[in-house]
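As a starting point, one isolated chain is supplied in structure tokens, in the form predicted alone.
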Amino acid sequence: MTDVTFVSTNPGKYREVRAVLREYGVGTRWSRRELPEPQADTLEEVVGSKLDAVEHVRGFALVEDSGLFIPSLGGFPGVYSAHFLRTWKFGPIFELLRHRNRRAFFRTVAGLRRGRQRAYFVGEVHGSISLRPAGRQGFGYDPIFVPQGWDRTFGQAPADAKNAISHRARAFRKAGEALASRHPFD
């Protein structure tokens, strides 16, 4: 069995991240770490940040980096996801799409690291900001995010429903399947 070392300081994504990685036989384990979030222009850049910032790992190591990005307003929050979220909550996002497009969509970016290799693995799922927050399921901006084709937000969700179509879930998924194949740099 191949293991890893998620490095994270959220606990909800490392049971997101644990449950998907068991579809592939990679165990995981957590180390609770901050790692750096620089201001970058691009998920890829901040995960290569954080993959910096791992090189003590032994072993694989796995980071990631989330946001959630609306096209009526240029794609913000984007990479600015989370430091919006403990700003602002969502308040400003519902005034700011009162007269425009709805349309989102949440887009993962997973690093794979183990010595100077490197492995980067996306994921995005579609959708919608709801009119208003709905469910305590989750985490982040769950509450006011519903996936195109449901007729709930991802907070409303139970973790096995997300799980199964989340952007998260897709970008492991993809690491999931390298790492199985053992040869995960390829």
The other form holds:
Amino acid sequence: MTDVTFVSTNPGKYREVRAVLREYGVGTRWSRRELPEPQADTLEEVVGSKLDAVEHVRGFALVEDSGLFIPSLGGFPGVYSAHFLRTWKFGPIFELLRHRNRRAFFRTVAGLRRGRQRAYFVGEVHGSISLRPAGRQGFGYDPIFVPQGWDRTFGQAPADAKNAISHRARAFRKAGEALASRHPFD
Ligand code: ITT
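Having seen the form predicted alone, I'd like the form predicted in complex with ligand ITT now, please.
Let's see the whole complex now, leading with the same chain.
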């Protein structure tokens, strides 16, 4: 069985990643560590820096960075999602969206490293921002995100329903397929 070390401060991410990788016979250990996140314009750059910082991990190291992107706000909060949520919660997003298009998407970039080898995997889910927060499942922006075709938020959905379609699950299924193959970095 292949094992990976997932480095993140976020327990919600870990639970989701572990469930997805299990489908591929991959075991996930959690290293709960904060990795440096430089000011950057893209998730890819942030993930590159996180991968630089996990050189101490033996075997496969996995990291990821995610964001909520709202096109009518120029992609905001995007790479600033964590900082924005810690500072402001949901209020200003509802305020800003009163007269703007509510379409939004989550994006995850996952990074895999072993020694000097690296690979990146991307996943997205599209939907819209709800009119008010709903639900206590999941974490972060889940209570305000309604996936396309759903009539409830990720926050109102059980973990397996979110994992069936989420940005993170899509990125990590690609990582799982790579890890289950003979050449994960090809
Ligand atoms: P790391 O230690 O892995 O960096 P983090 O929580 O700081 O954990 P990010 O910078 O990737 O992770 O998170 C960006 C923000 O987006 C943060 O506020 C998360 O709570 C939120 N977020 C990420 N994935 C989400 C998801 O699946 N559903 C809802 N919110 C999410």
